[in-house]
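This document starts with one chain, in the form predicted alone, laid out as structure tokens.
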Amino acid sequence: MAPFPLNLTELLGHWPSYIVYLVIGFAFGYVLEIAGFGNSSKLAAQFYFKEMTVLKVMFGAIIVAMVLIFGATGLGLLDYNLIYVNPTYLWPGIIGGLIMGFGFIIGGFCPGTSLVSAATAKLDGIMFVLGVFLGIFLFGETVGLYEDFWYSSYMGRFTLMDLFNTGVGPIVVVVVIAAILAFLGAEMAEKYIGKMPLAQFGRWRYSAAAGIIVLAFVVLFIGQPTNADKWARMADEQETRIENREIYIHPGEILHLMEDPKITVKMIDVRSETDYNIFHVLDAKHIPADQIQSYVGEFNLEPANTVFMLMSNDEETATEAWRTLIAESVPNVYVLEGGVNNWVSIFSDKEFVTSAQVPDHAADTLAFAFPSALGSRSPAADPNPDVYELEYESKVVLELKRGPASGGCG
């Protein structure tokens, strides 16, 4: 397992992690004040191509950072799933973006350097915050009136890799490319536009852009851990939950959890088609086997309390997508013990379990045989809890999730 990145609350506890936080976000306001970012003259600057530090330093920080992070991935040293990215909602996003970038030029300020400017004292720093706090104000009571909207077009987490559908490397080297291009350019605008002597920038920055592109082509070089490379590495651990068989929920706990408001269960149906249309549980989604690690990022953007609950007809194939999903660092996630076939040899009536049997049924197959495709249709894909006293060991344990659960910028 990628000892990156930390869990600081259950390295420091909650409230002190708090303080690892401060420094971090006075550390990087500090730096956006040193930088002169809380001035709004230079900010505004690079609407007009006159002074293109924003540009600069954004897109050198974005860089630096989509180095650094797909380095360490590679290494082995991060995990690329527990990094937050924010989910994509396409045409909000747009409209969005627009309206902040015309509230950029004219208040000279985005959210978080308005923050630096309010800091130092600026009055201009000072009136834009109070803007922000107007605005939200207004979002918060009107956002009803536009919600669909508001929740339209939801991508989930779309990266530039989805976007191309290509690996982690041709994209850093193309993105860093870009940057370098697009840094010459604002030079360029200065010198001619904003009439700048190009000299004061000094000469390491040459070496600074040679530097940034050789660690780009070591990330495409080095790629990025497949799923079986992750699961190498927790084997050892993981394999002696399921010999010890931690992993396997029986039915009743599972019917208990789905009786919990404080618990949300994703019961996970892996199988295939044909069988999952045969008979399947309520509610049960259904993703083959083959499929699963596709819903990665949509399974880690899901609260804390959520218990993903994998099931195929015996055991096999949904121990098999455990290990996937865990390799991948998705929380919480379990197994129906004894699968399908054990959910409906206890919540059928007897007359059914004798004499639907299909005898000698091959392994993760389903040992029986319906009069038809039922789908959730059939008492037993949806037991009434209070009919049943099942004895159990309780088994589910929430743990906590190891990466933030939201962030961005502003």
Second form
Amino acid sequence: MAPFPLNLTELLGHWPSYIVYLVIGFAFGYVLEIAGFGNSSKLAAQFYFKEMTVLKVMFGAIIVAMVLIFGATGLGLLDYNLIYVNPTYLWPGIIGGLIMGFGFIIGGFCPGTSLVSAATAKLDGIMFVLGVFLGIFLFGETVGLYEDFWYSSYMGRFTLMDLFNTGVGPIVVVVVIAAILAFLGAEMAEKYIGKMPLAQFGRWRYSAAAGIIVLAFVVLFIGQPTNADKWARMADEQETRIENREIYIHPGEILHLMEDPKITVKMIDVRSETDYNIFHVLDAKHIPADQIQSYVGEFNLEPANTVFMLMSNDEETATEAWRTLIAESVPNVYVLEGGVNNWVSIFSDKEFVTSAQVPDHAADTLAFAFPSALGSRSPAADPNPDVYELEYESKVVLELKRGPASGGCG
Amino acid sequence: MTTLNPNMERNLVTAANDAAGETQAKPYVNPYFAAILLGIVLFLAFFITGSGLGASGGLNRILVVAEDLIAPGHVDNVPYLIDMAGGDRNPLDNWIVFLTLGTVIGGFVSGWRNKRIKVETVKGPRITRETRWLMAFIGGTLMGYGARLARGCTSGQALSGGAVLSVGSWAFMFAVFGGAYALAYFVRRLWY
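Switch from the form predicted alone to the form predicted together with the partner chain and give that structure.
Below is the whole assembly, all chains and molecules, this chain first.
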């Protein structure tokens, strides 16, 4: 498993881990200040094409961070699945962005830069911060009026790679080249509109531009690890868990977990549609094993108290799906012990179990002949936990979630 | 020795200027250099913690503390606020609060080291200080409102989400620049 990001809470404890954020924030504030972002006239100049510092610093920081991040994920040092990628709510984002753009040019700051401005005793910065508080307050009071819109056009963890249906490498290269072209354009504006001598930016910037383009091509060249690559890195450790049967959960424990209000059990049925239609456990979601990987983004956004329970007829297909999800760092994934066949034999009446049993059923096929496609209408699909006295060994242990569930503005 | 060491001489001059209140603020750094530094900070934030930078979330939680002190019953009735401060939840028990605190301290320390801490109002030549304060307040209100609506500000959404290639963050970033450019001409008297 990729060593980064770190599980700070586990390493340092709950409150001490916040010191790391304090240090990162310090560096952030320091850099914003030395860039001149505490000064509103420097920020506003961007929108009159006189001085393009905002564009250079923002877009420049984005491409530097992007190349380093995807270089690190490509080398297997960093796990992209554990990184917070702002979920896309397209229209609220665009409308909110436009309002912020108006606020930017009227007020001269954005929230982060106004903090730095206020910290250096600029009175306009302090007024802006007070305005931000009022704006946030007004939002809290009014969002209830249009909540449907606020939750609309949700696309989940939706990246440029998904949008253009391509890999990370080509996107990184294109974004870097677009940024360099934008810097060229910005310097033209500074030269002709801002009447600024460009020599002050130093000749080294040409080498830096060449350097980041080379790095972008390196990212393209090393590529990103596939699911099989990721599994290969952790196979030793995880295959032992399979052999020790640590991942197989007795139906009794599942019933118990479903009763627990602090835990959400997501049952995932990875069998064929036919088998699913014949019989499935109530509330089990049908995701065929070969499609499970496309749900990784969604699963990783679930709260930390979610347990994913995979099931196939026996255990084989579900275990394969388990490997796929574990390789993608989905937390708290388990497999139903003995599969659906075991579930049916425990929770159906004795008569059905003996009469409907298929003799010598092939591996990972249904072991029972149902009279018709019952789906979840069979009594065994929704057993009453109070009726069954089942003995089992508890195995589910909730993992502390690595990587945050919310972004810097949540 | 009769001649002063040049370093010492400079220190004396600076000290004299300080005494006379003529502190010279140091110039801002090269924007490309700042970009590289900011990029490295952003990368380290993702690399170590798994999330990027942000600011409005921290301000939000600080505001909620105030609201919870003034009107706890109100906080418990607004779904948007319950998440942060409902019942016995502590809205300050969140990493973003500490990041925001660090940002303020970092900005202050840099301003202090570079002699840029000065009580002043930065404004265009044609408007009064009072107009500038009012405009900053109005702009801040729009920013704060928009940042919550868009689920992120320039740092948490555009910078952080942009670097990890979120589609929504890129759309948001173009919207911010688009909004500011669209209005810039009409408010040019505020700045020039």
